[in-house]
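A single chain, nothing else alongside it, follows as structure tokens in the form predicted on its own.
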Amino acid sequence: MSNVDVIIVGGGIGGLSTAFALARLGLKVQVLEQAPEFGEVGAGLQLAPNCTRILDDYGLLDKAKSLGVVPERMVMRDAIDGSELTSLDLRDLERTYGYPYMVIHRSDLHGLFLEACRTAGVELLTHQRVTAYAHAEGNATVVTEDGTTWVAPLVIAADGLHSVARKLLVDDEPVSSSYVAYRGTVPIPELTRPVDLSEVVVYVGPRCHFVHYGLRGGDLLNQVAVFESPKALAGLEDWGTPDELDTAFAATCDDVRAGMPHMWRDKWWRMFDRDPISTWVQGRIALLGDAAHPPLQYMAQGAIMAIEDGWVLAEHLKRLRAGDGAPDWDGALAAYEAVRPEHCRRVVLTARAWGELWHLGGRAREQRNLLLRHRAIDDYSFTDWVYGPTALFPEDEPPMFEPIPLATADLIVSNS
């Protein structure tokens, strides 16, 4: 039996943050992470205001600022014409929310977390690979590939797209998008173009769109690319090849073609999420982060949610301790799953109608154009419900924004 009170599968950023947020309640926390050694792949993360807040509360985000890139502004282009259809200033932004919106290389941030956990005494293992969860009394277990039974009174499955553990709660697969993301990130002195590095710039097209904005204190540009794969659509198992990014951005405008010969060409990655469901709990196991809720990348809020799930599992044993210290396992996990679930399912649900907004084309894709660039500049209306403060309980949770019919356009055109 393990000496812990808390059990975290999986060692990826929504493991390491929440395990660094149990553990600053005096909890003995444990994590189990299946690779050799803990680290992340991938390039940047945009962190909004909801989670810029949380980490000012956990005494991380000056850390973390110094380690990214704060923006003055987040621009939306037309990636054919690279014509400007909307912006955001990230000052007012910040005045607005009362924190920053910044820019952030993806091991930057876990490293960040990696050593505040181990500053906190989180006991981390490596070479942990869980394949099989299971109650017990008053507790959980989890079995590795070893044959070693872990037991500890809460279990958290961090363990991503793929989790083990949701098996036990809905016998659903992944739903693939169609769509595959190319990254790829260029030491400034080797751009053959110029870059504002104070923004963050998506150029949204047909069937694609691509993101890049500075890093790592503006040394770096960090670049996406993504696009529908036709031999996706058509079935077949090899799909989002090169070839097929190149000729998806072949008709883009010159700065977004600039950037292709900068992608990594050696990796991809297909975008896959889940059907949002209601159940995250089961006894004393509770899914968090991607194993609940993955999303498409549309609203940049992936790593954000599963953040957010730490914070708030954390913020509830906290207020629901006993007398002697003591914590009330199951009313904190009553009270995460009251709340956590509902949010995330309309991040990821706007998530996948946001990719389709951006990835209209003719008719659509000027109707599309014509209402971005007739928006207020201060019109906070569709970030509200995400930007603000991270919701305890059902009833912090904002409403949501109300969808504009892209048929508004026409009243525009007829009435000017």
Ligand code: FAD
Contents of the next structure:
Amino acid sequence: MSNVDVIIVGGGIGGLSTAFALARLGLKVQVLEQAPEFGEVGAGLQLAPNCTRILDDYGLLDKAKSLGVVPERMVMRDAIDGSELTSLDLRDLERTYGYPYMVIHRSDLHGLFLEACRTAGVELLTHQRVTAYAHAEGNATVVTEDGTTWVAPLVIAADGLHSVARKLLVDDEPVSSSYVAYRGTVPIPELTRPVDLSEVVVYVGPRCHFVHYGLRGGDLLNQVAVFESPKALAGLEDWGTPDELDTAFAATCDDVRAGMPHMWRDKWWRMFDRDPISTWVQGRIALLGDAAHPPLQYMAQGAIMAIEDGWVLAEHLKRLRAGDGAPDWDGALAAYEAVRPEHCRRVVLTARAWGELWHLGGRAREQRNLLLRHRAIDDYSFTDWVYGPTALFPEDEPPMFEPIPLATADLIVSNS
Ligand code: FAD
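So the form predicted on its own is up there; where is the form predicted in complex with this ligand?
Below: every chain and molecule of the assembly, starting with the one above.
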């Protein structure tokens, strides 16, 4: 009989952060990762106050800040003419929410959690691809590719967008957005144009956008270029290729086009999400992170939601422990499932709407720009429901921001 309390399938940011959250409760946690090594592919991650609040609770915030950058402003610009549309003062945002908005290299955040897991005694196993799940009385089992069966009172599937465990709960497929992301990091001395590293900048344009911000204390510039692929819309298999990148950004402003030669051209990320589901738990098997709620990345909340999931589950396990310390697995899973799916449903759907807003062209783009230029920069009504404290109970979930229809833009502007 195994003496493991929790098996976590998947050692991404969701799996490792949850492993740490549970190990610090004194639980014996085992992580099964399919890859030969623990690691993250990609470049930067933006971490909003709803994440840095949790990092602080974990005692990891100061280290994260030392590895990343705490910018002063987030600026949205029009990708065609380069003009500023709106901004967030991130120092004021930190005063408002009590925790900073920061940016960090994914591998640095992942490495931070990996180290924390090692220190906390998590058993970290690689080359373990899980192919099947099953229920038993009072526990759950997983089977790995080599036929080994692993058992624990709780199994958490943090196995990403193509989750095997999700099939237990729903017969769905990832939804293609027909958008693709290119990434690239550039050492600052190699830049051919000046960039203000105190800013996170997003340029929004017709069917495309471009993001850049500093990483690693300002040694690197992180760039993300996202566009709608005509080949994807035409149903072609070979979509999102570098020739499409160049065409998509050909009409953008000088600053955006200056970033293109620095994008990695040998790898790109086709962007998928999934329709939200409200059931994440079956018996003692629970979905977490992208396995449960993969978003389009426009709200920069995907990794954050995964970190929040683990924190919420751990808080309920802590709260519901019996006098002898025995975990109330079923109670904690019920409390987790009562609060997280609804929050993540809102984020996934808002991210889709956000993408539509960013990528408008023609008249709608002008209306959007008018609205954004008239937004008060100290108006936090559209971030309160996301950046405030992570809710532990459904009644603590703040009301969601309702966007103003674009058609009212002219009216607002003409009356102001
Ligand atoms: P994953 O990172 O996918 O990890 C899953 C892990 O499970 C992997 O290690 C995988 O190898 C392993 N695995 C899979 N199947 C098995 C199996 N059968 N057996 C064993 N192991 C398995 N989020 C933010 O919060 N902020 C941002 O700024 C941000 N920017 C983004 C920019 C882009 C361009 C993209 C594409 C995403 C962005 N995201 C951002 C989203 C974020 O990257 C993801 O939501 C997050 O990494 C999901 O983490 P996860 O641990 O749930 O899943």
